[in-house]
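Read the single chain below, which is given as structure tokens and is the form predicted on its own.
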Amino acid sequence: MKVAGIEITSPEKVLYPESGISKIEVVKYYEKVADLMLRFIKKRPLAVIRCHENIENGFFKKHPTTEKSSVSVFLDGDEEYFYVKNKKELIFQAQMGTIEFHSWGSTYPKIDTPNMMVFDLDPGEDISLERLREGVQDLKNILTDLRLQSFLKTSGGKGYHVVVPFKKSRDWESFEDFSKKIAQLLETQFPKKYTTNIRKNQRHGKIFIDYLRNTRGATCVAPFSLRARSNAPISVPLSWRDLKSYAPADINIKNISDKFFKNEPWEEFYFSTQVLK
């Protein structure tokens, strides 16, 4: 069975032991979203969780071995990373049992650039999801006070992702200490809401604003991507009004609506004039 010219191996071993779900549906389901996810990903350097077996087992994996010869490489010093550019390229991952797409905050061959921050709005044990949904109202609040245009995707795990593109930075130091002071401001203004402290046991009845993922080399995982948890969540791209209807993980492999592939919620995303001074 060949899927973009990609001969699929195993295409009914179950990669989802609880749902049931199989090799083939998860390389038909990039297939299906291959288009929308690779106009974010593109050229952008991955790092990603290959399961070759079902997701009990998975790996990270971020260095390209003996699949070179069908992913996008460079060197970066004396480590090679790698990109997809095309269908064909993401589909060989879905085939090779790739699940999740971690992405880079820059695109090559500008890797030392970065053009996406991200803040991560990960909840404690105790934190409601109303909760969580103000967190991410307050910060989008900050930043449309900054004058910066933010977009909203689920993390197909326990938060919220908010991402501020840009269309030029100056290197990843001052990057880091700008999503820094934002996610700081965040805390300041409400201390018993929010925290920047990544030990867990200081987060109890806050949200962790991270802001982590700002830094040389972090990723974030994709628009578009599964996760390897159990029903298949995806990290799906949303509107802000959209806020209020979808859960972090409410969207997975077999639910997923087609509004999600004919309405791109994003799409000022890839325009974004936004400068970091």
Ligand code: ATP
Given for the second form:
Amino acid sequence: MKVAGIEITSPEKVLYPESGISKIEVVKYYEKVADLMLRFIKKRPLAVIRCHENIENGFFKKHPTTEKSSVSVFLDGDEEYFYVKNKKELIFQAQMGTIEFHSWGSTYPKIDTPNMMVFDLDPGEDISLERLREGVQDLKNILTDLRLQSFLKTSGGKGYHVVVPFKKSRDWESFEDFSKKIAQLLETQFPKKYTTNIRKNQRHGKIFIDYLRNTRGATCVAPFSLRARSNAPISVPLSWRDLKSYAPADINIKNISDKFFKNEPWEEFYFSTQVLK
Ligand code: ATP
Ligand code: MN
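Same protein, the form predicted together with ligand ATP this time rather than the form predicted on its own?
Then the entire complex follows, led off by the chain already shown.
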């Protein structure tokens, strides 16, 4: 069987043992969202979670190996990285068993000039969904006060991601520095609610604002990527209005409604002219 010109081997292989989701369902999903995803991940260096058997034995892959001829590969110092530039390369990843696509905050060839900032909000154990949503809103408000437009997506796991597009202008160091200041602003304003401390034992009863993904080489799961977790949840772009309607892992490969494939909430993301001053 061929999808986007790629021969799909073992189409019936079950990648999600609990829900019985097969490789061909995953491949067809990626065929359906290919254009939506490419709009975002095209030319972004990737790291992927690949599962040869099923989601229980996935591994994180940052460097291309045997598939080198079917992705776009580039050298960074003496390390090789890869990105996808079209549907064929994207589907080839799925054929190789890729389930999750994580991307850098910059695009090839100017990988040293980031253009996407992400804040990852992770709830501590006893944080309710309501409080997590409040946290997301607090962060959005800080960004809005700085006249920065931000965009929301579910992580497909435990939290939400708030994403801020920028025109390429600054280096990674100033980029990370800015994101750190934002996170610390939240922490200082509401010390009982938020922490920027990476140590897990400091997160109890708090929401961890992870700004460390704004570092050269760090990655975040891409919009519309599936997760290699029970029920194949998706990291879905949401409108701010929909924050209260969907929990982080609510939307999955089986229940995603067609409205999300229009990707209206992020329409302006791609035309943003925001500059980090
Ligand atoms: P959640 O909402 O559940 O926190 P998330 O996407 O925010 O989901 P993780 O899935 O824990 O968070 O991934 C965090 C980041 O760590 C990923 O974006 C990826 O860059 C990196 N990562 C994930 N898995 C691995 C791994 N096995 N080895 C190294 N880095 C990883
Ligand atoms: Mn997270």
